[in-house]
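Let's start with one chain on its own, the form predicted alone, as structure tokens.
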Amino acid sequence: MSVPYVVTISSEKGGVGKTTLATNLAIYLKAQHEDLPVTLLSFDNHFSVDQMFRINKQRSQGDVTGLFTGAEADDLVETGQYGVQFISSSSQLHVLRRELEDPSLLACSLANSQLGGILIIDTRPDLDIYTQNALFAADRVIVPVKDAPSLENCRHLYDFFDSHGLSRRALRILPCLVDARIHYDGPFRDTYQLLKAYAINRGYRCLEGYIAKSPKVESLNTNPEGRIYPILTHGRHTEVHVQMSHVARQVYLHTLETQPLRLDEARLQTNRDQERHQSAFEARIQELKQNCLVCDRPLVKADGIEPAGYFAQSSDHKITGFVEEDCFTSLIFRYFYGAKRTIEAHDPIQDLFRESAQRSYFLLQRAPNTRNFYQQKLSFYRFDDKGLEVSHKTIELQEFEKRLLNKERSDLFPLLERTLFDEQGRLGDSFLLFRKVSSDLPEEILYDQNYEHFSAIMAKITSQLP
């Protein structure tokens, strides 16, 4: 499977020429190597990419949000002007941003695509989650700087690479909008020499050369027609034309030298992570008690897990299993909610409880300061979805209780014998935590992310208990 070489243009300082660099770099690369697929996208919301490359206002096939919502990257690509492919920008990135936390999502999406060639990503002037994703996927990060403040902001990009175990070798500083008319006395003759010296002094690597400030080039982005013109066609006689050709040449040469590509590494890491997740999931399946912890009906079978209502785990992790919904509900209503009648499966009360249980955790534990063998007490807690206590009730445990005609054994005891009782038949120090699960897919709670959340809530609840 072919993956693209990814170039990310990034700077936390606005007005340094990021978009001009990204769009024109795509055109120069395509002009120098006609058979090379070149694709461009932007996580900024100014739609410069669309204005520059869209042909005859053709209808978009999707936009950059699709890269984070499961769309195939290949299906989002459009053929644009100058032979450059592009993915439409979006005005809804701010909405999706609230749901994104993982900086590897874009790399995973692109690693499974067939784009190939070179992909250039233009970013916003901040280190938001989209910029993080673009950095994480990059083989080369070009950081345009025009002054000391924009150079100082570079350290945040380097910190990001360090915190995610990425090689700093991908990062390159490129002085941009350099005013060639400014000269200095001393060792640094002009702004370019000064910025380069500052960068090297901070341990930053630089691309060769710079991009000059040019009124002619600036005018290509501001004209009465509202169009954006490329330097290659409308600024060929400027100094910037030669400089852009040189930058494009450096990028292309690096594509020939880079093996493996960053997306190849990301794909391998994803495969390793999936194997690790699968192994951990299977290990958790193996630890499950096979029968319902209340009624002892078989739930965990060789071909999957039968429908169940609740997942349960003891705080010492010795007991893990499932409980049928009716078994759990009847116990809770009978012993802790004081129901005087049997709660049927389709009873409105049961429906109400089932709905609220989706946002709750339930806990059984020996009541505080009750170790007497003959007067054991059991506490029942209810916590909200964030692990904060909602209610608490304590009952006296009696193995036999008076029913209609005679005494019968309490329905609570089989559950406690399988989970919380020690060898002497007493409640130990551990507790049992319950969580409502999908009846159709109860094992979903054992997936890494869900199980980690359950474990985090258990730890939070533990810290609150007396």
Ligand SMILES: Nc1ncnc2c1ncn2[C@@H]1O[C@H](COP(=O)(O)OP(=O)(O)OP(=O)(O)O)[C@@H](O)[C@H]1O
The other form holds:
Amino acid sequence: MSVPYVVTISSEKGGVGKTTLATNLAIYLKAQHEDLPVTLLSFDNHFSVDQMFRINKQRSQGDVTGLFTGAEADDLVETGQYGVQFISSSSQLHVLRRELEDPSLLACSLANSQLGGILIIDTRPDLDIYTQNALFAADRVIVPVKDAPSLENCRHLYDFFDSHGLSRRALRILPCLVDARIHYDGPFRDTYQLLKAYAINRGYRCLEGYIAKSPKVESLNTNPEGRIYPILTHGRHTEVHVQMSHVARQVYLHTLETQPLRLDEARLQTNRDQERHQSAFEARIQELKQNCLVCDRPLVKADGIEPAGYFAQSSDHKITGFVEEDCFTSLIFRYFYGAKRTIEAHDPIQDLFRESAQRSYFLLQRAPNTRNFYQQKLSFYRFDDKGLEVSHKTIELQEFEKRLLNKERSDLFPLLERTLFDEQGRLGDSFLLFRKVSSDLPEEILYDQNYEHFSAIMAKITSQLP
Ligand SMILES: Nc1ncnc2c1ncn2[C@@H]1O[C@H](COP(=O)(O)OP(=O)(O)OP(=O)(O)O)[C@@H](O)[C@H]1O
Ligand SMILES: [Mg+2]
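What about the form predicted together with the named molecule, after the form predicted alone?
What follows is the entire complex, opening with the chain shown before.
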């Protein structure tokens, strides 16, 4: 497997020359190293990359959003002009943006690719989730700055690196759009010297050199053909041509000395995380009570877990297990919703309850301030999806109930004996929290992310209880 070395071009400031740098850097790198695979993609929605590199009018399958939705990076790549490969830009980034939270998705997706060589990523002037993903995957981040405000904004990039445990050494400032006509008195003679001094003063490292502001370069975007021309072919006589060559050489030299590559590290990290998730999950499975906490039917078997309705855990974590759907519903209806009749499995009221229960948490606990009462009282709470109380009801616990002429043991007792009762058969201080699970895969709730969510809700509920 050969992952690419990743260069991300990023700056929160708009119009500082990111796209011009990203697209031309790809061309210079390819021109300097014919055999080096160079791939380019952009999370901007201006389609400059597509305009500049697409050879055929026909679009390839997929675009950059595929990198977040399970497509293989290698399948998205199109061969473009000047020998540069590219992945189509997308006008739909805003749709996916709302759903994405994890900055490591792109790194995971690219870590499985065979792209090799160098991948250049152009970003939007915004530290949105796409930019975060591009930063997370990068061996080198080039930050174009053109003035003092754009340099101030760099702080957010450094903060992002710090907060994600990434090495700041990947970041390099590059003064861009430097107007050579401006001169100052004093030690910093021009904009380049001044920006460089500002950067060094803040502890930011710079690439060597800068990119000058050039009317010729600016004009390469605007012409009757509606094309974007490269500096290499159409701006050879500008100083920017020399400056771009120098930037490309520095990038190439860094590829030679970078070992391991960021994506190799990301892959190792992903593997380690997966192993950690798997062993945490297996440990939770080991802790499970084997049988339904109400009827005692075996649910946890060697080859998996039988369909179950609810996951239950006590707040002291001593009891973790499952309860069958019908056991839970009939118990709740009989004791807390005042059902006069037995609720059968096919009863429409079951379906209604099952539907709404998916957005609820249920809790059983000794009623508040009844620790030393002779007559035990049990409270039942219902909370919404966010862990906010919806309703509650308290009942007196009676072990034997009168049903017609016979005494019958309350169904609550076997459950409480297995969970909340102490050795004397008295309710302790902990509570039992229930959450509906998918009947196909009840153990899903024990996967790290779901389990963390359940635990967070349990903590929130704990803080609200009287
Ligand atoms: N070296 C240069 N000299 C003169 N003009 C330049 C130079 N580099 C870029 N430009 C021009 O500056 C404008 C902004 O450049 P570019 O689109 O590359 O910036 P950007 O940072 O990608 O912008 P955005 O943040 O909007 O994506 C463009 O009109 C471009 O042609
Ligand atoms: Mg741009």
